[in-house]
Each structure stands twice: as structure tokens, then as C-alpha cells.
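Only one chain is shown below, in C-alpha cells, and it's the form predicted on its own.
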Amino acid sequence: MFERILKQQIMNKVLYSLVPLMLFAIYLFGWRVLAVVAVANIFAYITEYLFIYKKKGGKVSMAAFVTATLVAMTLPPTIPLWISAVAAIISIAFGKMVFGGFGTNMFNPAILGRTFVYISFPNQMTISWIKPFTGFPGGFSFWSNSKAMETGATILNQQRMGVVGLHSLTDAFTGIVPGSLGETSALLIILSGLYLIFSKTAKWQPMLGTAASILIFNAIFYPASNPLYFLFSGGAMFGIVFMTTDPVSQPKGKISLWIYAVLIGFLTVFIRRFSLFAEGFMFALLLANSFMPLIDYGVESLSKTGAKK
């Protein structure tokens, strides 16, 4: 099993960094997050390995582990375990196979699949949302928070509500809030985020580009909200980390990766304020992606264009 994997240090790296997320959502929700993002990986690495296994010298990338762990944590704590294998078949087959394999997908795959799971299983991912554990072992002692602990709203859908009061900015820095496994805590996705840049993992281009476009266009959309609040609340955050700074399906100019961030920046808040969806960033990214060569081939035709005059 472990000679059809392709080792690649990069990708070491992602995993390394999703590791703090992981731990905090054991401590926040219980042991449980480990099976949802173990039965994530085992499902990716079959998929992949279904479209290689006959290909000479085939084997089964990295990736296909990033992919998995972050399409998982981008997930309920509360999901079936079958939604989460679903999450992590489409990601692969669909986000990146289809398109020829590793290094060849228009679009993130992790955020493929987690818009596919959403929006064909809206009440298991948008209904159901538990209260995080607090204080000292927290979710380390137990499987799972209970059905007592079950709350109807995070805190970007009660933002979006004009529900005001119940969190407080701290909480939503901090991670202390009901949410996805790995999309709660600002501060811990900043440091990855900062571990990802100083390891030459990722680009800061389009993490420092998203983050601002978001914090502008809330600014507009929503002028009497903090506009942090809806920085770092629902999948932003992570998303912004993880997701915008995805090698091949972000633009390759330098301009062009401004352009890109914008644009998921104002399309997040777009979606967000005027949709039925609370969450954005993942239409905002889906988007993006489709408009990546777009983007790529006008810059370049017009960086030509005046080098001509």
C-alpha cells in the first residue's frame, strides 16, 4: 500500500499545519473529528488509486491526503461518516481525475467537494451544529458532544441574522464557537497560515489580497458590523489559507493572483449578503477558479499589449 504513495514534501508540510486545527477540534468537539477525517483519507486514497492502479509506475499523490483532511474539516462535527467518504470521492474523482490528475484541476478540489456535499445534503450540513466543549480535558475525554448540546446557529448565520450579543469577537478569534471541525479558530488558521509562507509552502499574495477584499466589501455591504466578525466566522478563514492558495488552481501572473484575491473577496460578501447561502467562500472560490485562465490570458494580452507601445 504505502509504495503506491507519492511522497511529496510540500504536501507534508499542509498536513503539518492542519495539525494544531485538528487537535483544537478534538479538544472542541471530541474524538469523533478523527473518524470523520480518517474516513475522508481512506476513501480519497481508494478513489485515486482506482484511476492509477493500472497506469505503470501509478501511484497515489500526497495531495489526494490534503485533499481529504481539508474537504473533512471543513465539515460538521455532527456529519455521517458516509457524507464525509461521499466529500472525499467527489473531491478526487470529480475536482481532479476527470481533469488528468495531480497538477491538472481547474478547480480546488477539496472546495469541489464540500459544495457538493452542501448543497446535496443542506440539512446535515446547515442545520445540525453542536456547542464546542470548554475547559480542561474538554472534547478529550468523550466520543462526541451530546444531543443535549445542540445549538441551532453558528455564528456567521446568527451574524447574518442580525442576532448580536451571543459571541463575542474573542470567541470568534479564538475558536470557542459552534462551526465546522476546522474552520472556527482565526488565531490557530493565522499561525498555520504563517507556517505555510515561512516554509515556502504557500503565497501570501492571495491570503494577505482575500483577507482585505473581505474586510472592504463587509465594510460596504455591512457598515454598521464589525467587519471582523464576518472575516472570521463560517469557512473564510480557512478557506483564505488552505483554499485560495492552491498552486494549480490559482492564477500564475503576479497581477493576475491580486485580480484572483479581489475577486473571491467581493464574491464572498456578495453571496453571503444577497443568497440564501450563509456561507459564501466556497461559491466565491468555485467562481474564481472558472475565471482563473480568463484572468491569466487578459493580464498577459495586456502586459503585451503595452510593451508593444
Partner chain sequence: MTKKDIFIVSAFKENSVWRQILGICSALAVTNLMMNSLIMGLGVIFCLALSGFTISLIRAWIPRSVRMMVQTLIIAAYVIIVDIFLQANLPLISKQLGPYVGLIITNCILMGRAEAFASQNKPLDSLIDGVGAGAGYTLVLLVISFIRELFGFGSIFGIKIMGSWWTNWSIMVMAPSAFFILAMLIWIINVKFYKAKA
Second form
Amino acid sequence: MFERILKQQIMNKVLYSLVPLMLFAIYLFGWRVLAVVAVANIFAYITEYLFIYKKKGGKVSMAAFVTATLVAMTLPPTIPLWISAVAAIISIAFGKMVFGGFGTNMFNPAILGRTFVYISFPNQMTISWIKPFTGFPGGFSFWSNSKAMETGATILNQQRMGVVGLHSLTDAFTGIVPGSLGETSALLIILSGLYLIFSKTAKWQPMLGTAASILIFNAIFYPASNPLYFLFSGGAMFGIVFMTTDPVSQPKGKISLWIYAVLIGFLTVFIRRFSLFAEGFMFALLLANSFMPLIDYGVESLSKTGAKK
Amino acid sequence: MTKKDIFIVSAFKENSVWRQILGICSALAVTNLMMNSLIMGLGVIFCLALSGFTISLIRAWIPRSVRMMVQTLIIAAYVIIVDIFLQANLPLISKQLGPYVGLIITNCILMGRAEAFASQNKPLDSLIDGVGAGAGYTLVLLVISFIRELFGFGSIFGIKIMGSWWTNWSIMVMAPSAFFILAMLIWIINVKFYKAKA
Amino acid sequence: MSDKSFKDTMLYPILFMLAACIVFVGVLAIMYRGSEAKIRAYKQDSYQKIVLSLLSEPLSQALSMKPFYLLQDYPNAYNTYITESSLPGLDRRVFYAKAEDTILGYCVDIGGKGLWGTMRALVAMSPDFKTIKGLAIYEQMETPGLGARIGEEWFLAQFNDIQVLKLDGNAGNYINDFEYIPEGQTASKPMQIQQITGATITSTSVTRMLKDELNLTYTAYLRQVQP
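Switch from the form predicted on its own to the form predicted together with its partner chain and give that structure.
And the full complex, kicking off with our chain again.
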């Protein structure tokens, strides 16, 4: 299995699938988006290079660019560029290299970097959202739309404050809503997800499992609202397609994959509902990551005892 | 060993934190501000030195069967002295350190030095050993709190050194940051000074 | 019986432990006795200083002297103008400032639940308990750098001169709801308070504490005025 990943073919495909999302983000928020992504990539490259340049045959893997692009796509459009750099450095250094480099990391590096900056800089990460551009040519003719600030009001925040319906379900689905760079459009994310599945880049089980479990637990915790609304808002869709499918930090067995997916869904809704933070997906994923070896081990030993009988 | 050797060994070569991984809990708890760390470090130095000295002084008479109880008693007595002193004379710092001063009692370094050194060595040597171990501990606290205060508040010993452009890193104010800063510290020191033995 | 054999008996460790306990606990007891008065005096002083400073505004107006000089004159000013009393059926410490036979304001010791633990505060009220005149949080365990910022001057100053009493209040429901706006915005309505960024729960804990406790206080006050 690792044979294929090390050829980095897969990583190229993930990057291709991110291109439409990035273009859409530029359309919504202006060319500054590209700068955020570029800064993350440059610093990810430097960080990984510093870790491996002494080793024999040390080459920076494609995975570093995937991680950097993913982490940049989860940042809000107003993010200062240096925070983008910090996120990329933490992702690569603490998410991957300290565990021994590519293939041996326990946590999803991109989500780890995002969580670090989310906790460190709550102001920059959660307060200032900008209204997206609409019409033609949208953000393609602007650097950024910093005048149209919409303070503290993503869909999830509104939900917590009890203001529902400022953005409709269709808005959330097509993605003309304020939010982080890559997470706004559920439609494009689903298309990218389909591409990843059909090009055999990612497994479909974690995507479907997590999505289903988020829907189910939302229906339980918020019986009054439409669960699709929650699935399409916040970082959940983006995370489902690009983060849960990370081949390194997901469990290896088939059954454990399903358990992993359900666990992420449950924790996401649980954290969104009961904790201090509006977004629960990243914490859910990190928690599920840390249970991953245990799940794998448990399922394996259970099936062994089952076989003996 | 000369007195200087004793100090160097207990402060650096066999540093309680990075060599023996003792006293971690308080290293995580009080390191958000340098001033807190310094006071905590001074408290630990005081308790370590005097408890070591006292235990060593009466080591010939301590019955083996109750030696741990006696050590705990002596350590607790000195810790309470520090606590009372802070409450009476430095009430603001005492309030900030909160329960952590009392928790010096449970700091593994104190029992460790009492058991490993003071109960077998001369009083003066034990005193120096205690000061050394405490200094090593304080050094670690200060390094961690330097990073945490600089990033978390943009200041050092409460004096603002970063301008208004600086953004505080909230994570550095919270306890989890001490975990990975401590881990990195141990990592760097191990790589630099202790070549891994196969 | 030689010394050595005595050391080997069961009795020796027990006697040794006993003696050690007596010696060390004795030393501690003496030390504690010595500084006990100082510790208690400090605690009382800092508490009374908060009460005095919260009530200093109406006091200084009535006495036509600057609040600063009032605080400078601490033990005297406190003993002269401030009296501890109570309100019927309210088990909170209540203080009032009195000059020339007029009650100028009250100060109530209130408490509530924060994010990590309990917090305690002193709130100064106008003599008719309609308006908050000042707020000081003197005990809290919130997150340093985030929630702990409720102790900062700008946050507390927002509560000054807020009229909290509802015009159409009825039994047990006398106090208006507070409303939060993001940090840095200017309040456009009377009950609006700037929330501390990254500390939603702590901020709401403060207003919840104020609302609940002032409700109780006002109920008790009514009991006193119209028994």
C-alpha cells in the first residue's frame, strides 16, 4: 500500500482535485487567496527541507505540498499571511516530521496545523469573515474584499446565536457564503470527492460513513433543523473529502474504517453542540486519529478470536 | 567529588527535568509567566536545599522503616514555611501561584533527591546538591516560561517588549503549550549533549 | 539495655516519628501564629479597598473631594463612611456608604459559576438598586489571557451606570437581559456589553451572575422597603 503512496501519484491527483476549489475561492474572495496558499506551500517546503537535507536521498515529498495546500484552504480569507506560514510550519514539523516523516504520522498534519492556529489566534480565525463577491467576474478582478466584513457570522456562528436562515440551504450548497477558503461550496467539494473516488485516490467508505453519521447525529442533537444544513456548512464537507481520506492517518482495516467514520461524525456534532468552539470537525478528527491504532488493534483481535471459534 | 562537581552533576549532567523527567507537572502549570516561574524556582531551591540538609543531618538516627515518612514530613514542613512566607509577604504572587506552592510537596524532585542523595551524604554536600537540583529545575522553568511569555503575552518578566504589531498566541498561555515546548527542549538537549547510546 | 538494641525495637521508630512530628509541627505552628494576623489583615485590607473604591464615586461627590484622596485615606475613610449591613433574607455581604445621614450607595458581594470554577465579585449599586455603579471581580479562575480578561478595566467599566432594573418587572424577574456585541464595537443600546473575544462562556457567566444575583438582591431590597 505504501508503495503506491511513495510514488506520489496519488498526491498529484489530490492536488488536481483542489484546483477547482481554489479557483472558486479566488472567485469568492479575490486573488489574495492565492497568496495565502503560496505562502503555506513555500514554508512547508522549507520546513521539510530543513528536516531531511542531511539524510541520504532526502527529497521533499509531494505530500508536503498537499498538506500545505489543504491547511491553507481551511483558513479564513482575511488571514494574515504569516499565520498561513505558521500553520504550514506546524503542520509539517509537528504533524509529520517529529513522528518520523511521511507515512509514520499519527495525526492528519493539515488538521493539526489548523487546530494550532485556531487555538492560538481565535481573533483572526473566527471573527472576521468577508462577504463573498458575486456576479461576473467576481473576485478575479480584485485582490481582496476587505471592506465587506461580516463580523462573527458564519452559518455555524449564527446557529449558535440562534439566528437561523441568513444564508439559505442552496447558498450553503453552492457556496456563496462567508467561510474559510475551501470549505464554502459543498457542490464543488462533492465533485472533487467523486473524482478522488473514481481515480482510486481515496476510499469511499470514510467519506460516506462520516457524512452519514454527521447527518444522523445532527438529527438527534438538533431535531428541529434540517441536518443537511449542518453538513454543508462549516468545514465538515471539506474535511470529509480531504481529511478523513488521508491514507496515512486513517485505520487500515475495513470495519475499523467504518467505526472511525462514525466516531468522527459523532464527535463533530457533539463538539459543535456542547463545547466552546463553533467548529468541531478538526477536534473530532484529531481525537479519532488518536483512537485509530486502538480501533485497528481491537477489530483485528476480535476477528481473530472469532475465527478461532 | 568536590562541592563544585556535586553542583554541576545535580544541576546539569543529571538534571532532574531533562535527564530524569521528574517534576513535570509543575513545569507545565506555572510556566505561563516568567515571574511565576522564578518565584516557584526559588521556592523549590529553598525547600530542596534545606530539606536535604535537615535529612542528611539526622540521617544516622532515622529508622529505616519510617524514613519515607520522615522525609515527607520534613519536606512538607519547609513547603508550608514557603507558603506562609509568600502569603504574608508577597500576597499578589501567592495568589497567582495559587495551589502550586503547596504542590511543591508532591514534586518528585524533592523526594528523589532526599532518597538518592541526602540520606547517604554529608549535610553540606546535600545542601549543595539541593541547590544544584533546584537551579537545574529553575533553569528549565525559566526557559519554558521565556518562550511562553514572549509568544503568549509579548513580554518578559511582565515588561512589554513586542510592539503593538505583535499578536498574542493564545495557545502559549494555555498549559498544553508547555507540553510541546518541554518536549522540544528535552529533544534538543538530548541531541546536543547526550549522544544516544546504541 | 544498650543504645543499639533499643534502636532495633519496634518502639524506636514510633517514638522517633512522634518526636519529629512534634518538633516540625511545633515550628510550623509558631511560624503560622506569627504571620496569621498579617495574612488576615492583608486579605481584609484588599477587600475593603475594593469596596471603598467602588463606592468612592458617590462618596466623593457628596463630600466634594477627589476619589483619589478618599482612597489615600484608606483605613480612616472606610471606617468613617462605610458600614457593613445586610438585607432581609439575603445571605450576601452588603455594604453601604453613608455621609451626612444619607445612604449614597450599596455594595453587594456576589458570586457565580465561571468556566473553570466559581468567581466572586463586588458590585456597587445606586441607593435605589436601579443602576450599577461599579463592578470588581476579586476572585476568579478563568483562562489566563482569555477569560481572565474579565478582570480588565475596560471590560468592567462597561457596566458602570447601566440601569439594570426593568420598568415593568415583576416578582423574581426584575433585571433586564444583557446583550453581547463583539469586542471593539460601540454599544448602540443601553444593555449592550462588549464580549471578550475567545471567551464567550466566561463573558456570559459574568452577566448571568449579575442578573441572577441582582434579582435576588432587589427582591431582598423590596422586602426591606415594603415589609
